[in-house]
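First, one chain by itself: the form predicted alone, in structure tokens.
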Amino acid sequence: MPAVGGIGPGTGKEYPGSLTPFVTVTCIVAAMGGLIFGYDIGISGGVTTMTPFLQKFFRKVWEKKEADKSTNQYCQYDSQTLTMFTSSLYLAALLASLVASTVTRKLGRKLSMLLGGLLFFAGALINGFAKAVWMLIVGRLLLGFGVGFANQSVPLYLSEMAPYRYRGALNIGFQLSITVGILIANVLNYFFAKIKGGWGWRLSLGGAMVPALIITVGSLFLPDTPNSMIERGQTEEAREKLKRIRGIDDVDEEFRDLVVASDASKLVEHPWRNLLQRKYRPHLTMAILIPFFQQLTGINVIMFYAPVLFNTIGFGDDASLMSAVITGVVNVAATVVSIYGVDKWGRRFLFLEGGAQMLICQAVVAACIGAKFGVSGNPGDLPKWYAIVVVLFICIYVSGFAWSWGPLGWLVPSEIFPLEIRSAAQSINVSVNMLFTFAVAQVFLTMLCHLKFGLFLFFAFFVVLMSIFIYYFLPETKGIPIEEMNQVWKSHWYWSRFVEDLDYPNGGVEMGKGGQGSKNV
């Protein structure tokens, strides 16, 4: 077996303490940060065919998409004016999450999160009462602010603030949030749509307002994590936090270790030249190539191709509203399995099983609709049958990303890192996501246009390269406390040759020079 099997707990810990409704309803009102990211990737996608929206802001697009009459469903939307409106936003959150890294290490993560709602709500207002692009572009890049600072906070956060054995699940609420908010988006933008007078677009952009709120005074009632209160100097007060977290008195073992991990970060004057020490190397890798990965699994394409399929079984006009909420639902549904899954069946089975998943049914529906659409992209009249079975595969492949690289690849970088490194290591993670979702939203559309249905397996090509780089390089992080995360690494096959007992001589955190002596890397 070329991967690590089943590692106990870390060097055998086992911290005490059980779920509390204390940290229950924390994570979950943490969690929330994920609606303001889920949302805005909704509307933004429905506003953008709404004809008043774009004879407002985007005529050439309308004038274009009404001139050109032509069968080819393939090229209906390629504009890289209209595509830089919607990516505008992954720009700036990237730019943020750097930032957000020195803000939630030295202020928190809790504060983080708050500034994330305030500038998310700045942005939804001014995009609410916009008259001009440039106030549409002010307003995504504020959104963009306040979601690269969420997505940096939230996922630490949780990870954070999770007993060891339920880190998965809770910290998959994030995921969570972010599916319930798309499907939200996707509902209000189909009934905004039909206000007469067509200026529902401003309230379905000025809507985002509300989940900005629920972050914006949820971080204002949630406590910050011990670690995080450790790390600036607040040691008696993360003690008291951390047995109300955990519900007992004897939590010394576990607030030991976490003094420890934030006494070695503290010898960490540079966290982000640290990175690329060697000891980081398996670190570094899995910040970088789990967000790449997970936005070229091609689940854009898919979300983009259903609403002329759903078309075609008869749902007539309701048909991007129809495939929205049924792709919605798939996904909501697909993410609970994966909380219900991933402390018990373990990251890499879901990654491995989902990776399998999403092969079968791209190789499917790029057969599917080569078939129909063939090369000019004209399907002329498609049987319902067909259309049902593409439907059902297209339903298969979404719960399969939901339940393997759509949560994962948020919760296990926010749980490999130790503390040193762990806010810059979660901004290389957040920045690498937005950088290739941005990447792709950008070129996608244009790369529809001339790779055609071949699109389909472009992306299962990056499926069979994803599922061999977690079959053999990604260890079992399931159940090993956060702080002892360092043992997956040195029981490894390959990257035990870049982390040595020397580097942890504790058994999880880097010794000063009083120790038993530290690795010169």
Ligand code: BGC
Contents of the next structure:
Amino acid sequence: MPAVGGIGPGTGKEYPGSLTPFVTVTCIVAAMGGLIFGYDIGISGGVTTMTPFLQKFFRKVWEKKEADKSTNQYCQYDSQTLTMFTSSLYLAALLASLVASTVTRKLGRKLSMLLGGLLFFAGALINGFAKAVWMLIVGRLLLGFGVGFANQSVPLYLSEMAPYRYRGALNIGFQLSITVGILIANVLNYFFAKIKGGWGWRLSLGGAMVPALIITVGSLFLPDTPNSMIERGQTEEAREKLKRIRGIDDVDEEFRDLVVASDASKLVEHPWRNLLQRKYRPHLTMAILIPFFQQLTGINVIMFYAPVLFNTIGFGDDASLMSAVITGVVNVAATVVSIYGVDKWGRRFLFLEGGAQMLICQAVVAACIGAKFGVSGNPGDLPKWYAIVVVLFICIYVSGFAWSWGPLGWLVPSEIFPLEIRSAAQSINVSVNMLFTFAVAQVFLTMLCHLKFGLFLFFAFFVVLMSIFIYYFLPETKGIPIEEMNQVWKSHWYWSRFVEDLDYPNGGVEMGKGGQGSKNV
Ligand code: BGC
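Show the other one: the form predicted together with this ligand, since we just had the form predicted alone.
Following is the full complex, with the preceding chain placed first.
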């Protein structure tokens, strides 16, 4: 990697202790928090193509779709009401993540996860038994609150628990469970859509209670992170917990660093206002741009609307749902690759490789769709090889996302914030993510109708932009202890101008040994 990548690993500190069974199990349970988010992403697209569901709740949409005999395939699904159903959840999640910031900081990461599970459970229950549209909406809002709490706390929890050498891999457990949630939802939709009585959608929506129960019960048994315990004054318990987590008695150095970070964090009265300080400019930039770019890869066009999209390009209903299952499998498999590689190859390599891969695929898919559908949206007969090529490139695109922006969009923000702003900054990360998930979900079908195949080029443009951003502005964070992260900014060609030594008189909050640490930088 070039010099713009900042410093590499091996910055001096090496806390002892490795991957214990205790921390592994704990992280697996916590990562289950991703299931509720994933299940919801995967379930809505399929449910909104189920005829009985549309007839019951969105009759006008259904009538319009039935009456529309136009040959312009690009516009057949364009309906604001229906997209509002899908995307309203993300607005609720946005609000909840802001509240969750305070809960996570003052009451602990564990309680936020528990609340997330409970709210999501309530939402799933109401949705499964929905008799009227208002019940659907109340349910969606509760689901959204649940997702907001879980996405705020789980990535932080994982990054704080993990021994730093394995932080990437353990944190990506969250993304893995998102992708598993999406896949399970796709498979269930495929089968539930076939239920004769037309009530399959109830099972799809109510089924969200299962992942909700997993994270609710799981979080009851989870310990809180030592970082959070110290932050809330439980210093001695935190030391014992750290010993247990790391599986050794000699945790002094790491413990001391956590205490120093926590002391600094206590001096901060207004974490939100604090974020605006000059020295946090790099963090704030990342908290906003990383989730923004993650959504502007266009991934949720595939995740939400794969069945609709495949339908549009000429697949039958069944084949469309099946293709969504195929992309779901690719999504899970490619996430496993990033678990393997993230702490070996680094974050920057994955970001840049994934970006290049997505770009090529978007260009090919745009060309394929453009060639057959033109601007009129009327393809005539589509040969089989054509459908295979499109699905293949969509799969390569999904895998590119799944080992880069997918997991790293959650991992990198959760590991770069110093403790004093961690919770607030993570909320910004979640809210920006949700805001643009909402925006993409809301305008995608309209954009497809107007931009036609050019839609894929629109997202391709952003992929170019984000790759340039990563190349020049994101320092490598692989193998750097979380409370020591500030040094990556200090030695970065651009960000160093924002972080002055004066800000860390003792060699850094993170250098718990009265300045010795600065020699390592
Ligand atoms: C993103 C979601 C996306 C999912 C796909 C997550 O990292 O935040 O918006 O649907 O990945 O696997």
